[in-house]
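Shown here is one chain on its own, the form predicted on its own, set out as structure tokens.
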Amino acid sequence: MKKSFIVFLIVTLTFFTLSLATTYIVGTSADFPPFEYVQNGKYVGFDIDLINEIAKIEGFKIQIRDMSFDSLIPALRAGVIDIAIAGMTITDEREKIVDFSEPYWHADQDVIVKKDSKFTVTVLCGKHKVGVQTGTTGDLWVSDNLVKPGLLNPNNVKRYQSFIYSLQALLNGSVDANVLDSPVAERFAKIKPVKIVATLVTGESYGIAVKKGNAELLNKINDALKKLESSGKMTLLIDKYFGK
């Protein structure tokens, strides 16, 4: 009897902890495989896997929030959402309005047209068009490396709400190529009728936000990060998206 009861203390113990711990909404924009994407009706890829570890470790919930990736920091900045994890890369503008973890991932841009066609990396100058996804590294770097020089028509740079709108556009012949994070890339160029005809070495670091000054919660994603990487899981996870 007394064994019973304090087995059923224990449960309902457990139970009361878990139903007190702290939610927090993640934002994401899922339409960034394999780091996000939705797959049967649910969101699922690295970044999803990453945080749900990170809030197993830590002993917090979350709710997964979708939405365009340049609506995110403001989204933090406005207390919408709590973390952002969307394959976001650190930038010098980025951390003046957000604070960001550790890198946890390192990416370059690579430049993308269709399987069957004769573009090379000269696909970025002249009267070409090209698509990049709105507020992402790719549209800054069309936009300070071949606008502000004057190799590329301002015109013909084609701003989309998502990677998916972006590889669209490229496969219906509106672009003429894609400029977008180099993992991205890769898994477009094994699974549509793309090829990658350069890399742009950008050397970036993919990060989590959460809003300026919110020590506490970034500590937590922090100590989490360390604990994934010591265990090995971090490793585990990078296998499952991208390969041994």
Second form
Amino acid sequence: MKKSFIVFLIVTLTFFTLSLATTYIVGTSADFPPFEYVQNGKYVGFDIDLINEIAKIEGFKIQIRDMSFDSLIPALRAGVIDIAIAGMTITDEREKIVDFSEPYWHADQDVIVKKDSKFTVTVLCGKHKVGVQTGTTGDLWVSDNLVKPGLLNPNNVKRYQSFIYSLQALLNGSVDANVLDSPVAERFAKIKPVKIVATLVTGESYGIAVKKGNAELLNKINDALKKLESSGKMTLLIDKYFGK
Ligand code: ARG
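Could you output the structure for the form predicted in complex with ligand ARG, given that the previous block was the form predicted on its own?
Expanding to the full complex; the earlier chain stays at the top.
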């Protein structure tokens, strides 16, 4: 009798504590395999697992909200989301308006073209059309390094809200190339009829973003990242999404 009452008490208390756990809204742009994408109607990927592991360690709940990449920072600033995890590069400009966790990934930019095309890196110049995702570092690279020096006509940069559309435009011939993060280009080259013709060494690092000044949440995220590294869980996650 007594024992079952104690069990009852523990179960009730656990439920009570769990239901008290804060829920953070996590924004992502689920068009970026293997970091975040939709599979069988579910949000999956390295970033999604990572934020779930962080939530487990720090005892909070999460709710994923999918949006266009360029809405993530405005959504953080407006308090519509609490966390942004989207293979987001830590840049000086972004650091002025949001706070980033410690880096958890490194990437460059790649140029991809259709697998059966004869294009080389010169696809980035002249009359060719180049597709990018709006507001990404790929978009910025194209503007700074191709459009500004006059190598590419500004009208030939095609911006898409989602990488899915940018890739579709490449596959149906509306654009000749896409500029996008190297790990994602490598994944697309495995699963779609596209190939990488150049790597632009940009030396980017990905971080998880929170609203500027939200030190409490940022500390939790950084603490969990450290624990995931030291427990070996991070390596397991990397193997899951990047292993052969
Ligand atoms: N790393 C690039 C950036 O921060 C691209 C990120 C795009 N992410 C995505 N989930 N679509 O600008």
